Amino acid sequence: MASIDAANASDRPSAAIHPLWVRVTHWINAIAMLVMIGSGWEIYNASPLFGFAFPKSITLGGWLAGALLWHFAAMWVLAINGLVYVLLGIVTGRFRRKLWPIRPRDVLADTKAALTFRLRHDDLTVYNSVQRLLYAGVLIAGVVIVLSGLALWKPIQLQELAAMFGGYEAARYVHFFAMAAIVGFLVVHVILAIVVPKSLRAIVTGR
């Protein structure tokens, strides 16, 4: 798996773009994240931070206790699967190859190209600078949402962790904005999959 490299993939059209472990963890993460978001919105509705509530039609759990059951069940799936994904990404060197370097100048140039519909997607083995920034950002948001979620789950037992976020109430805000960042990423991710359908095919078949 580690030997699959962007250069090799571009030289051989039949070579896998995404190894099996990437595809499996990707789809498990996607399902677990959707469950976490839907149930999280129902939990939020029980004690809103802002002057709005999420429509019942897009929440999961039906009521607070049901939402908590879904949330905690998906939490373990997401945490374990996410840890496997991160460890393999580091060990195989995939993160280093795919996400580095991230240069502000390149990000601005690729953003301008994307907004003017001139950003090319010919080679799916190479991430543009915007993709690198988004993927790196969602990994950081994932770490923040897990840590803030643990602080909310066990604020007494993990009081040092809760204190790191400024206390229980502050951790709620951190958790909410990390969720918002991940939802924003998912929206962009889905839009790109629709605009570039071969990227969706690649994450299903690997080629």
Second form
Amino acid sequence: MASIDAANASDRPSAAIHPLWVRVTHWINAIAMLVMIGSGWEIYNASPLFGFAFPKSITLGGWLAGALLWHFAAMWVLAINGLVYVLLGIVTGRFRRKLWPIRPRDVLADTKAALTFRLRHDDLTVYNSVQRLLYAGVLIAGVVIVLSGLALWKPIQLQELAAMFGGYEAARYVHFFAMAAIVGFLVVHVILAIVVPKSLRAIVTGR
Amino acid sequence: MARIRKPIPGVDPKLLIKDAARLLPDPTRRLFLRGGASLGALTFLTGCDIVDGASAEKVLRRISEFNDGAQAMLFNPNKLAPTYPESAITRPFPFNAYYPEDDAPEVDAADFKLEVGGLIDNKEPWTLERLYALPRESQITRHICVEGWSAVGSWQGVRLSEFLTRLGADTRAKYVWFQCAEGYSTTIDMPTALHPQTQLTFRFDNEILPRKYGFPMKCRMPTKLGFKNPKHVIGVHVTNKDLGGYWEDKGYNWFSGL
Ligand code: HEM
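Coords for the form predicted together with the partner chain, given the form predicted alone:
In what comes next, the whole complex appears, and the chain from above leads the way.
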């Protein structure tokens, strides 16, 4: 696992900004997420929780059965890849190093700086407070969406988990709002990646 | 197959075979893999068009079969579905089918005979009178639809495992196949058939099962999605061959356990 060594060495300027395992799991996750979101919207449309449906043109699967096939296939990719990312994030110390600490005062200051285009991006190896908050937040949303999804898939075999979310019907809302949070993150995340193109290069090539 | 698919009054055998022969209805087949922006983004991200219809469908179906196995492993035969008080019953309980309510099959109670077959000792058909005399249990459980909605209902009938015992069924067989008055069908795994809450149901909310909910009988199993709970049941067969089902053959996951 040379990639883990790279993570440990990431303080050295010559080392990759994002070790290989981060880049690989990041892009596998991005693909799995898009499949889950697109098929999830089609599944939502079969029995909407709110007074709207997602336009057919942006859903995946064509009809309910097709969407379910996609959803229950991509869930394995999302969950296994997510597990690898979270485990490596913990054991390599990356989460602690990169996402911690998150201080409200810093978040406010960095948000203000970002909105006035004065936030510096010289050192891509250090996440600013807004990035830390967003990445930690989407990590939690990812855990919630997987757990609430498991509760919806197996509300009887995993009824203790379903009860944690307040039962089957409540878990549907939790699952939906976790999706909304991730989509909200994604919009901001992609805009920021485009605004700072060298960050995009770093998450692809590592440098 | 021929033994099991012998003509049953009121069922057009040609219709059954036609349904079984098709993997997907034509209009939906075309739509099956069509996605809009999300697929476009996927193609953009991966730099290749991985979703050329047929091969993607094959892979997805393979994974769906893998999911059948995973669900069979997750299924705990002793784990009971939560039950609810009467006050939790959803009223009116939703009607849902692939036909409008007015087209629900009408089964004549006087002529009705439940056909039983396959790996069983006693193949004599059952009249409603004999079925009604079987020991009766009641359950108030949540019915969960593949569409996502759910509703709490109250069902009364005989445990399927008790009924299978009376048939002298070989419970080492893999499946139980249900045939319905209008051509609907579904196959379930034996562990689910033997689950204590899997019930041959004759009453809904302590009234004779109304036509819209499956008169004269349905099979209620709270551990599976609604479409695996057949209504208007006219045949029960114990078999080692997976005979599929109406929605399963169209692409819905076979096990569909909860
Ligand atoms: C829903 C899908 C996505 C999620 C959940 C997600 C999540 C994340 C997370 C948690 C990180 C930090 C990784 C770490 O340091 O360990 C990250 C980094 C990054 N992601 Fe994504 N991502 C997604 C999709 C995308 C897409 C579609 C793009 C490209 C347009 C993208 C571009 C980037 C870039 C450029 C970075 C590095 C940014 C930096 O240095 O701050 N991501 N992403």
